[in-house]
Structures are given as C-alpha cells and as structure tokens.
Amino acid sequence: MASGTARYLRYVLFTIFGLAVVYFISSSSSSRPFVPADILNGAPVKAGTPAADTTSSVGVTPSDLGGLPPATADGPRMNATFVTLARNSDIWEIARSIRQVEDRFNRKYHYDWVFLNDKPFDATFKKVTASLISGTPHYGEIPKEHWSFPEHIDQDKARKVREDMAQRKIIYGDSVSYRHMCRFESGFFFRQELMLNYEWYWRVEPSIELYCDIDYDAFKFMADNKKKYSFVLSLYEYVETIPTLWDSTKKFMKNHPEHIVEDNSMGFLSDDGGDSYNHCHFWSNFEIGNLDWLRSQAYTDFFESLDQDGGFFYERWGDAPVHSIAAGLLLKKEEVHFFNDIAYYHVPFTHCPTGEKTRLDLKCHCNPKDNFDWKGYSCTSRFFEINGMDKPEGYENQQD
C-alpha cells in the first residue's frame, strides 16, 4: 500500500514538473524578440539597428544598398493600400497575384486593397478576391471622364495613328483601351475616391510573382527613409511609341522651372544634360510610391501639360516613361529607391536579387540567371552610377 502511494506521488510530481517545463518554454519563446538571420549566424549587430519583433515583423530591411538606415522597428501600420486595375475577366490572373503578395508579405501586415475597373465588378470577382485578402478589399468604378477621349483630341487623327501603328506592328499600337489605361495610370488612378483615403500605394498587376519573403514593412521603409517612388526593374522604352514625349517634357520644363528640383535624376533620363531622352524608364507595373506626391501641384502640372499635347492618343505614350520622367525631374535622386530584395516577375522580365546570401536569407525561389538588372537592355546600372552606389556583389556574373 505504501509503495503504491509513493508511486502515485512520484507520478503527480513528475506531471507537475513536466507541465511547468512546457509552460516555461512556451512563455519564453513567445516573448523573446525576433532575431535577424545575420545575427543568428554570428554577424555583428550594427550600431543603432533596432530589434524587430514578432508582432510587427518590421525589422532591418535586407536591402542595405546605399547604406540606408533600417525601417523603424515599432509603430503602427502606414496609411497604405495595394491598388490594382483589373477587368472581371482577369479574376484568376489577379487571384494568383494576390496569393503571391499575401504569402510573401501581406499576411503579416493586412494592408487594404483597392480594385479599379472601368466597368462594375461582378460578384465572382469580389467573392474570390475578398476571400484571399487579409486586409479590407474595396471596389471602385472609374468615372467615364477618366477613361475616355478628352474633348481636345482629334478622333480622326487618333484613328489614323492607330492604323499606322497596326501596319508597323507596334505593340498595342492599334489599341484604344491600352491608351485609356496608360492615360488613367499616368493621371487619374491616384485621384479616385477610394484612393483619396491613403498616403501610400503599391501597384499590383495580374499574373505577377514575388519570389522572396519580404520580412519588413516596405511602406514604412519608404516613409522612414524619405522615399517617394520605388522600382525593381528598369529598361528602355520602345522608341516608336514616344517620338515627341521628350519635346513635351522640355516644353513643360521651360514653362514650369519652379517644379524642377536640384539634384534630380536627369542623368538617368538623358545622356546629354537634357537635350534628348535616352528612353530609360522604371517599369511601372511594380511601384511603391507616395500618393501625396502624385497629387502635388508639380505632378499635376506635368500630367496636364502632357495631356494637352495629346501624345497618349496621337502616339502611344505609356505611364511608365511618364512616371519615370516625373520622378527623375520632380524628385531628388535620394527620393527614388531600388528594392533589390523584392524579387519580382512580370512577363517577360525577372528581377531576382543579386547576392546569394540575400536570396538564401529571404527564401527566394527565383533563378539568378534570369535576373534582368545587369543585362544590356536594362537601365539599372545607370541608376546605380548616377547615385554613386556600389553594385551588389556578383553582378558581373549576370551581365550576359
């Protein structure tokens, strides 16, 4: 009897001890701060580097190009949203993009998403997208005046231009809807009623891929480091689509010298101090940017000057060179950022981060051989050069 009682007491004591150990381990693991991978691997901690935490997941940005300080570790989310221009027929392509963004980034932050369409969104589009987004989705219909020919456009002249471009097989040369899209993205998406609620935007297109984890708040990084526009891919524009865009730009510069900032990025846009355009532009299907800048008097004057010249319809001006020229002239060089660590694909180009350690730390699944950054048709090298930035280690191996 005594031995049985002793065994029972030992069992109770072991049980209590085991429960205490489990409680201690779970408590300590949930309360200890997140430690970046480079610290775990024995790398020294930089002075002034704030520790990230598991609640915000906002830590040191893996992209240390240019010696930028990290995003602030603590604090509320930014007043920001994703924004997508899509048709109802794009549903499964945009569903793929949403999963990419949610899995790699937004599941940690739950930012909103604004969808815009020149037609009403149908029930299927809303049901599917809402089920995938961790933030709050919003759906807006574009006003007709933002998706139509302005009154000053000569419709007959515009039609003849489209016919000529079709014969010359210029990409989207005969498309009316593509021209409306380019004009809308250049001058109106940020003026939509739903967008007026936000200060920052991240543009997402159908059928994109994000190849790496994004373990910090990219919006907060932009704000903390006083950035207003960012990109991951840059290249030369089709010359045939913008023959007079730079002439219109020079007219704007002459009429509005007050908007042209000192220490701008003219060297990215021109090889001869502004006399001609070298056709370099940031690929605008990926952008993280500041909406207040796009709604500023400087950008408004720039867009309206271009719009009056009619090149969206008399040629085929794209929103990418329009945004890029504006960023290059109306912003200081240091206000434009290249996200090496945000790996991205939009047919046919890939940005895969340069640097093996970066790719491994961020759990990337892109092939570095596909990286477009250092190829001959990319303008990213020029961006590095005008900003006096050292190119990331290993870029030489990706130039062919």
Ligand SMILES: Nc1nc2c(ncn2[C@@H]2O[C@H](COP(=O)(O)OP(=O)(O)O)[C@@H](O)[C@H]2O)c(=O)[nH]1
Given for the second form:
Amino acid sequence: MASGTARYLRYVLFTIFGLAVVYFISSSSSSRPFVPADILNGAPVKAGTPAADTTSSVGVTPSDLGGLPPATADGPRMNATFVTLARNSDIWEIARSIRQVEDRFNRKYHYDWVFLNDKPFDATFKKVTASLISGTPHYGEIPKEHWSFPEHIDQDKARKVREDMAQRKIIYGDSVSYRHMCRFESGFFFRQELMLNYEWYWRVEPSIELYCDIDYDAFKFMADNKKKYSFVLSLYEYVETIPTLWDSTKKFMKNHPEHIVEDNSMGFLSDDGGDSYNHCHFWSNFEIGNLDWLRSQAYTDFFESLDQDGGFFYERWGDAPVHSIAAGLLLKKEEVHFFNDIAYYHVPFTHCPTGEKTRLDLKCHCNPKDNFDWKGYSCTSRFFEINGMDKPEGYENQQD
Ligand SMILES: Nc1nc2c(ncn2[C@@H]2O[C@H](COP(=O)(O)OP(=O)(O)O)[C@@H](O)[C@H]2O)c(=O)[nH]1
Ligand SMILES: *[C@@H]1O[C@H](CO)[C@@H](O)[C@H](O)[C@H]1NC(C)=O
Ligand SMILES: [Mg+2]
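Hand over the structure of the form predicted in complex with this ligand; the form predicted alone is what we had up.
Now the complete complex, all chains and molecules, led by this one.
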C-alpha cells in the first residue's frame, strides 16, 4: 500500500516536472527574437528587394509585428529604435555598449537596432551584434551623397582649413571622415531608408557605459510627456571648431522667423538674448529623440541653411552644437528633457545621478564623485535655471 502510494506520487511529480519543462522550452523559445541561423553563422546578408539595395535586415520588420504588440505588460511597444553609426573596426567597442544597453534596459523591451555605415558591414560585425541584441537588428549602407562633399564646397579652401587646424592641434581638425560623420549626424541619419520606419530613436556610440537600471520605457516617457529631444550631459563647445556657427544661425533666424518657437531655450544658448553664442550644447553621443521632428520642415530648413554656409568643411562644426541649437530654437523649452536617472559615460565625462536614493533604487555602479553635471564646465545648471527647475538634492556637494 505504502509503496503503491509512493509510486503513484512519483508518477504525478514526474508528469508535473515534464509538463514544466515543456512549458519552459516553448515559452522561452517564443520570447526569443527570431535570428536566422545563417546570420549567426556569419553568412553575408543579401538585400531582399531592389528598393532595399543599400540596406539589409535581420528577422522581422516593425510592420511584421502586426501593429506593435505590448513590449511589457504595462504599456504598448513604441515605434522606436536604437541607432548606431559605426565602422567595422568599431565592433568590440560597440559590442560593449550593446551589452550594457541590453542588460540595463532593452532585455525587457526588445527594441530594434539600426546600424549605419558608409561601407558595407562585414559578417563579423553582423553576427556579433545580432547575437547581443534582443530586438531586431538592421544594417544599412549610407548613400554616397550623404557622406561626401557637396558640389558647392571649394576643395582647396577646405584642405587649407584642415592643414591649418592640424598645425593648431585642434581635435579631429585634419580629418575628412570626421567632418562627413558630423554632417551625416546633423542632416542625414534620420532620413536613411531604415530610419523612416520609426518615430523615435536612441543614439548609442561605441565604448559608452550605462551605470543604472532603466526600469521604465524611456521612449514612452518621451511621448507621454510631450518631449522631442533629451540629454544626459551638456558642456561648452571648443570654440575653434565653430567660429561662425552662430552667424549662420542668426542668418537662419532672420530668413525663417516662422520656425523660431516662442517659448524656446535661447537662455541656454546665449547670455545676451541671442546676440552671441555661449557655446553650451547637449552632448549628442547620447540622445533619445523624435525622428519626425528632425524630418520636419523647420529642422530641414535649418540644416540646409547651415550646409549651404559650408561650416561642416570650412570649420569643423559638430553635430552636437547643431542639434542643440535646433532643439534650443525650434522646440519649446519644455520639449527638451534631462534624464537624471540615465547614468552614462562617454570618454571623458560621466553623468551619475544626483541623489543617493535614486542611485540605490536603480542599482547604479557609478561613483557620484565623477558626476559632471554641477561642475564648472557643464551647462546643466543653466538648463535647470532657464526651466525654473529645482536642482536635485545633494548637488552642492558635487560642484568640484
Ligand atoms: N561608418 C563610420 N562611422 C564613423 C566614422 N567616424 C566616426 N564614426 C562613428 O561616429 C560616431 C562618433 O565617432 P567617435 O569616433 O566616437 O567621435 P567622438 O565621440 O566625437 O570622439 C561613432 O559612433 C563612430 O563609430 C567613419 O568614418 N565611418
Ligand atoms: C512608425 O513611424 C513612422 C514614421 O513616423 C511611420 O511612417 C510608421 O507608419 C509608423 N509605424 C507604425 C507601426 O506606427
Ligand atoms: Mg564617441
């Protein structure tokens, strides 16, 4: 009798265990994103249709998701993607960034990731990145006209500028590719074929660090709070790289008063009501922003006007001051957001959240002493002041 009960119990437990195993396997395989085996094995990805000549995708496209199913139990998936401009040689540096973005945020949300390059991505780049990303990766090659000198640029004049900047040891001053990169990030990344599929982007560069958990959907936060652009670090631009950027901006303001928003952030950019630029800018290697804004008539007119003036090549205008001036003048000030709770590093600056409770709640591993926000070379105090925001508790202890 006793041994009969034990056998019966063993049978029941065995069945429950078996069912649990089957359930576990089926549920974990359906939540894993689809990645074709040939990508993981390193076979080159071929473009599917003639229209997609310069781009290739792995797995499903956003539209295949059939009207954006929930990313989490508590909200709809946003029409959003990560975006990274990179060279094949950046693979291990970008792998490090992706790992951190996944661990701290995206493993819960599975957003797509668009990679852009002026050359074709190689098999190693694709298989390593695809293996790390929990959403769907896409790989695009940038059309020549978005990564070259426009017709109106005087090549001799541009070359002399580079030689002069090399002598003056201005960072990236002699680089042609860096200038193409800055112009591309200023005027073209959001117009790439793959990016047209999305409304929101989150820019990620190689070798960044994320030091805290991000426990909510930052894209949804942007939409729900009517934000269009965001930052974690701000600072003063190196004047030598943008001597006439503000003159060009003033010319644009004069030609297009209709694009200058009434309640803008001019106070962040200028200390004299717009006469001169104080060189404050949001650091654009981190950005979460709205692509439809960058594709708007206002932003397009701004970029076209700057591009005509030639400063991407006759000086060395960075995409950070360009995006920042646009956000400062074309958006209402409440449309720009500072993410105190996204802890971030890009050489050589750290944003570590002010406030011990925040750091502990979010499992942060950054040293609060490294926080750049309240130091003399940061413009973040100014952002708080023009928006009438109270600085987070504890900022006074981080000013030097
Ligand atoms: N495809 C491609 N990407 C580039 C090139 N130069 C820079 N990048 C990317 O552009 C971004 C900014 O470049 P980075 O070297 O990090 O500049 P820094 O952060 O200003 O020092 C990074 O995502 C780089 O991977 C280039 O020539 N080709
Ligand atoms: C996502 O946004 C893009 C750009 O605004 C739009 O064209 C596309 O229809 C949107 N997709 C979905 C599924 O809402
Ligand atoms: Mg960088």
